[in-house]
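One chain comes next, on its own, written out as structure tokens in the form predicted on its own.
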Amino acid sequence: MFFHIVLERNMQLHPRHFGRDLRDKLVAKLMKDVEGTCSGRHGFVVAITGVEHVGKGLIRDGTGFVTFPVKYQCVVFRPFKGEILEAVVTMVNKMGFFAEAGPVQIFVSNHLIPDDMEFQSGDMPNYTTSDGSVKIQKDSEVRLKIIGTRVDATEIFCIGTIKDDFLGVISDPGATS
């Protein structure tokens, strides 16, 4: 799920950036350093939407660098247990498949895939129904439900299932239209 939150960070800036456009340089460095990162507590920082406040700088002894406290608004993505997501399959093997929903990687075990789907090995490994009507392979889009998350300091891992009503393949890249 996406959230719009306010975060704070201390930014260090080299003296060569001091001048009329100090704030612009600080905001550019903030965006470069923060966007695309993951904190276990808040989730993946998708985008910075605004800077609320830049505090007074504190000169670091011996280096000349200045540390500025910056308060900013950002959009974060944090998946939760029980959430339904649409994801793209990135890898299929006999243990299950991996899918990505934005920055988060989700593993769906073969025990959490419907019983009527069998693993087919070959040059394009996939899970196929017995009648061949539905196929999960690389680049397939699936709707899945997150049943567990593990949060590290810099990464979020998820376990998902497609063994429920209204879950499964949304679009199959191998199907001819």
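The model shown is predicted, which means the values in this text are computed figures rather than measured ones. Here, rigid core means the biggest group of C-alpha atoms that superpose within 1.5 Å across both forms. Residue numbers count along the first chain shown, from 1. What changes on going to the form predicted together with the partner chain:
With a cut-off of 2 Å and the rigid core superposed, residue 137 has a Cα displacement that falls short of the cut-off between these two forms. Relative to the superposed core, residue 161 undergoes a Cα shift smaller than 2 Å between these two forms. A displacement of 2 angstroms or greater separates the C-alpha positions of residue 66 between these two forms, with the rigid core held in common.
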Contents of the next structure:
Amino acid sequence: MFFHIVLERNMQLHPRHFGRDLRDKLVAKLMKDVEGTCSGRHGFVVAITGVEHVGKGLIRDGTGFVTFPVKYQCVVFRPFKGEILEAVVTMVNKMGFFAEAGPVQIFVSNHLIPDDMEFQSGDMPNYTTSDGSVKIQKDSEVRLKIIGTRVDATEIFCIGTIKDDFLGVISDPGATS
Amino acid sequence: MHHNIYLRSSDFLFRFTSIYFCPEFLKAKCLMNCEVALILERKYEQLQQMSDDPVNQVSQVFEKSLQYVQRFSRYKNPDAVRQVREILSRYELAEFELCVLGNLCPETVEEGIAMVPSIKSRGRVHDDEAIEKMLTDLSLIKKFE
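Alternate state requested, the form predicted together with the partner chain (shown: the form predicted on its own):
Full assembly next; the chain just shown is listed first.
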């Protein structure tokens, strides 16, 4: 799920940037430092949408650098346990398949794929029902439920399932061709 | 008032997750994919005006998120996006529930409850009829978009 959230960060700025466009310099540096990062706590920072407040700077002893507390609004992506979302399949193998929902990777193990779907190897490895009506392969769109997240300081990885009501393939890339 | 609803009904969903212990998220607003698409597209346009090569200006996280929300947005038109939030807001949903429903657009009451079990939990006002009306309202926006 995407969230719009207010975060705070202490930004260090070199004295050469002090001048009338100090605030612009701070914001530019904030975007460069923060956008695209991932923390276990807040998830992936997708984009900064606004700066709410820049606090009073504090000169660091000895270096001349100044630290400003900056409050900013941003869009983050943070998956969590129990969430149901749609994702694109990126890789299929006999262990299960990987899917991507925005910046996050989700693994669905073959134990969490319905029992009537069998793995088929070949150029385009896939999971198919015995009557061939449903197929999961690369680029399929699936609806899955996140049942576990592994969160460390700089990465989030998810485990998902499609073995439940109303989960599974929503579109099959091969169906239209 | 609004935050109270959010805290109470999301308790069930957040109980096992670290978000629950993260004070920043209690005040956060959830966004539907279609809303994120509008925000990111506008930001991308701004970057395009400032430089000739916006692709190199954005992070991989931005690029992947933009592709994702464009692919999985049920509503494209900004007016429709606004209407979805407005109509769902009438049903006393938690922020979180509103966004899951807006993202997945379940077609039946049974599917809706499977996607967001908490709308049917104890102490909530939703009976099947109210849920059905809500889902019909949602599908009508799509039809007239």
